[in-house]
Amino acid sequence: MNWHPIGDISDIPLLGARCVKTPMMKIAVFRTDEHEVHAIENRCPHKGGPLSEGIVHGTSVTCPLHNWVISLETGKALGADEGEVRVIQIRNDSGQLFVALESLVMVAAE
């Protein structure tokens, strides 16, 4: 696996997110209240809202535009809503965060 550094976990506030721009897509990187990190495509499946600006709760994020709730673990819309975003592989190595370049290439190819 080819990992690309994207910053430090301290760059992301607890229950917050940061947007990382790559040549292929924008990625939303989230930090839960348990200090877990998750990375998903920064585009709500409903109307393309910026998920990185949403409200993080548990292992989900609520889109700031129309309140769709997206699982940070699976990328799927929760509740009655249907749709999903891509989940990007992320690694936390002693606070340094890395995303898998292969997963970005696979996402761009689909």
Contents of the next structure:
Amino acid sequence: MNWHPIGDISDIPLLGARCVKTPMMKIAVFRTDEHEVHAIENRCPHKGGPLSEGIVHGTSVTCPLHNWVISLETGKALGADEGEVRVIQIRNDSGQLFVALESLVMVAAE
Amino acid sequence: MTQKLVIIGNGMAPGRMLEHLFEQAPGQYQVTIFNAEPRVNYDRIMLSPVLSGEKTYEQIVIHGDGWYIDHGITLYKGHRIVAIDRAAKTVTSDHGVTEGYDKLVIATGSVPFIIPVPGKDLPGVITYRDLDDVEAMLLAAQSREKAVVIGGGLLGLEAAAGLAQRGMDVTVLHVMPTLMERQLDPAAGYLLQKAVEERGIKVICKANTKQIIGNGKVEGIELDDGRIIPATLVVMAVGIRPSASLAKEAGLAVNRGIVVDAGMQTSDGDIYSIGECAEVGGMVYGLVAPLYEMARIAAAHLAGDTMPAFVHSDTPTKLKVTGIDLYSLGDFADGDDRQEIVLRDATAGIYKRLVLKDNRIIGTVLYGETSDGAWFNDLKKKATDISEMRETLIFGQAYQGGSPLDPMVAVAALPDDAEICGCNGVCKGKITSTISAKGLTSLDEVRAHTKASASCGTCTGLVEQLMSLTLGDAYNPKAVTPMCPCTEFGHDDVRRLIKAKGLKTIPAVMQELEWKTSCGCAKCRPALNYYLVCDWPDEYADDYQSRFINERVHANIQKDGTYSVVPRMWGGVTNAAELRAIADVVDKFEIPMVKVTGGQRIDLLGIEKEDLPAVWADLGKAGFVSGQAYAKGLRTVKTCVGSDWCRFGTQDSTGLGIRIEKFMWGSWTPAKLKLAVSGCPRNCAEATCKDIGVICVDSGFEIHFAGAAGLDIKGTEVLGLVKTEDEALEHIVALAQMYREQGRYLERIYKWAKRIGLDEIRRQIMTDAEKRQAYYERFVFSQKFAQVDPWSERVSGKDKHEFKPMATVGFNQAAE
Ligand code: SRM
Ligand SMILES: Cc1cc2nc3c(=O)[nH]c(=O)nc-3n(C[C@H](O)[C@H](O)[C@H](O)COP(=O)(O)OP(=O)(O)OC[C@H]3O[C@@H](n4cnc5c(N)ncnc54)[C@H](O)[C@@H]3O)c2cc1C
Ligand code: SF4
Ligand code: FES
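What about the form predicted in complex with the partner chain, after the form predicted alone?
To see the whole picture, the full complex is given below, headed by that same chain.
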């Protein structure tokens, strides 16, 4: 696995998100109120809304465009909506964050 | 044959290890200990009671000098080991003593982490780790002056409580939004903060220390935001680092701590390591329970039994401050595959939360009432399937009878003398007997006759359950639509209770009103944030993460993720310089679309988020501020040309519109608020379909309100006629404030007016001069904190993380 450093957990606001740009896609990195970090592709399965701009609650985010609620853990839309966004592997090493680049390259190759 | 065992460090872990060892293999080892601290083994955990005066040092000694003599141990007090020679199998202390070993145990514990800010080395800055630190604090406390504790974790709070008890004026600075965030969720963190503050300790969260100031000794602390907090003593309690450098220099495998296997052996077969300095299974520990487990295992291995292996288990955290009961265990993060059970009793200050996964407890947070902690821990350890007792689990072990209880039965099971209403001291028997004796059938009657739930109202649910129990089906409570699934309360109750109970933060509201989730949802958080901004304009700190993206970045998000920006053009009036600046910005940033809006403004559409601050900077130079075209707040005031130009104009409608807009911009409202001023009844500014509109007439100004032209279409109602511009402004502002204080979040003014009654609004604003004046003044007060241009704030760096990606990775890989 090729882990790429993306910064420190403190760069992400609590109950907020930041973006990481990669050649294949934008990744949204979230931080929950329990200081857990999750990364998913920054594209709502509904109509591509930027999920990093949504309101974070529990381990979900509400999309800013039409309020779909997406699970940060599974990438699946919750409730009645159906859809799924890619979950990106992320490692939290005492606050230092890394994303798995291999998985990104694979995405591009697919 | 006796072997030589040398131990570096004389803390709690090796102390326990020796007890086991002497029992299992008496006489097998000749033991020598080097300890950098000049004393015997004492109970470090109990330093806080020593600091607060509840215990003395003598009472916390674990092994007195006699114990070492009895076991033939040589204890070098005040000797720090500076080198391990693995080839020669010797260790050497800073006083030059060298000892050989057959087996070596490294138990050097941890060192406190010191944040690298200027001034950290000034006299008066100390950490909290050993008896010397406590003695330094006690000495400083004699002055009864000011102390600052940096760090709102377990150690910091214990230090703060102890110093406060010794008479110092203590402030705790914590970098995170809530205290002890590693062990507690925000709800429990809020209760803890309240309890700490009740002890006279000031707490500042989200506090970033910039530097420690002082000339020759500490004089105070400066925060990032420029605040200065005077102090003669600074205690740094921000965390610990395993003390592993000695092992590293000796060439042992070291990661975060000294790497050991499940038998506590390091990468050198003759060297063991236990305690906070050891890393086992990728984990390092800072509480004694796992360290004692390490001690047991190391002793067994030293005694020749290599079977026992270390396994990880969670250790509960408790805070040793008298009168504060908290308990936290395991994993309490949210997750889709997890459910939570939350119990809140606001009057008693109790919060309990269980986190379940596959019907098993995986985490527990208890505050205020922790007696069931051990039981929950036991269920967690044994991974007991709790589905049978799910309904009553949170009530604790005492409630678990033979058959499952439902909450109603739990209330039925309460004794007659159980207190139901804490505010008025009304017990269960009083309520049920009054209901029967007086034939009461409604909640209001029960409130009138018993006073139960007549004050803060948080026991309403209990009282209603008692009414159902007593009256059976005859009781039919009036339905209130809850704000969202996180609560039973409707918007009005929440607003009323925020005021009545003086709740000033979102966690405070959630705790005191017994929210069912730990951190709310995307529906209730923006609403609560608005209510708090409106009710406590000077004290409440806006919660950024509870705002919709548009209000966070002060631009309107588009379907493709770009943004649109509408500068404020007062009253719809502009000039050549402004138009030129807009044109320049459009060229410079290649803005794809410029559009004249329905609200008499110019909209710049399709701007990349990263460009926003630069766009605003250029617009700002031309004098523009944000048009708040995205806000649940004051939007536009449309005007017509009025008496200055128009042959029918009766008053200066343009001037009044601009004056109103300059007075009211920046204010947050329950939903968007749009105004218009027309110069005559021909009404070219369409004032009669606005939230608030003015029709100028010869005799003065006719004020309208409660119009709609969006999802619904509705002409306005007349509020009344006033004579002067000043009066018009005062009435409009008072009306807006009344709506701000009473409206439900997202409720436009016409819906609010229908709910409250037009006549009631006319009475309060037109007839009751005193009321009107008071509304007006409250609006003016809140504008002091609201009229800050969000664009210029962000141009000068506020929330700058919002506009930049966190990182850009992988571009060169892709090129390969
Ligand atoms: C820009 C503008 C259209 C235009 O090009 O003219 C506009 C654009 C939007 N309107 Fe509007 N409204 C615009 C004037 C109006 C008007 C007319 C007016 O203000 O005089 C109305 C009817 C009057 C009223 O508000 O009652 C209007 C009624 C709405 C509504 C329905 C509100 C309602 O409660 O009935 C929404 C939806 C909402 O707010 O939830 C809405 C929502 C929107 C949003 C913000 C949708 C959104 O959330 O993204 C649109 C943003 C477009 C974008 O991508 O930037 N817009 N919208 C107008 C900006 C006015 C300004 O200068 O500030
Ligand atoms: C104020 C306070 C309150 C606490 N409260 C709790 C609590 O409530 N519950 C809980 O479970 N835990 C608590 N802890 C943590 C607990 O005390 C520690 O986890 C435990 O004491 C660690 O034991 P140890 O043997 O690993 O290290 P320590 O007890 O730190 O002992 C290490 C010793 O090694 C010495 N040493 C270091 N380097 C050398 C060297 N090169 N040569 C010779 N000697 C050396 C040090 O001087 C020190 O005396 C608290 C800690 C503190 C400070
Ligand atoms: S009417 Fe308003 S909300 Fe609807 S598409 Fe036009 S701008 Fe958007
Ligand atoms: S794009 Fe996310 S909800 Fe529509």
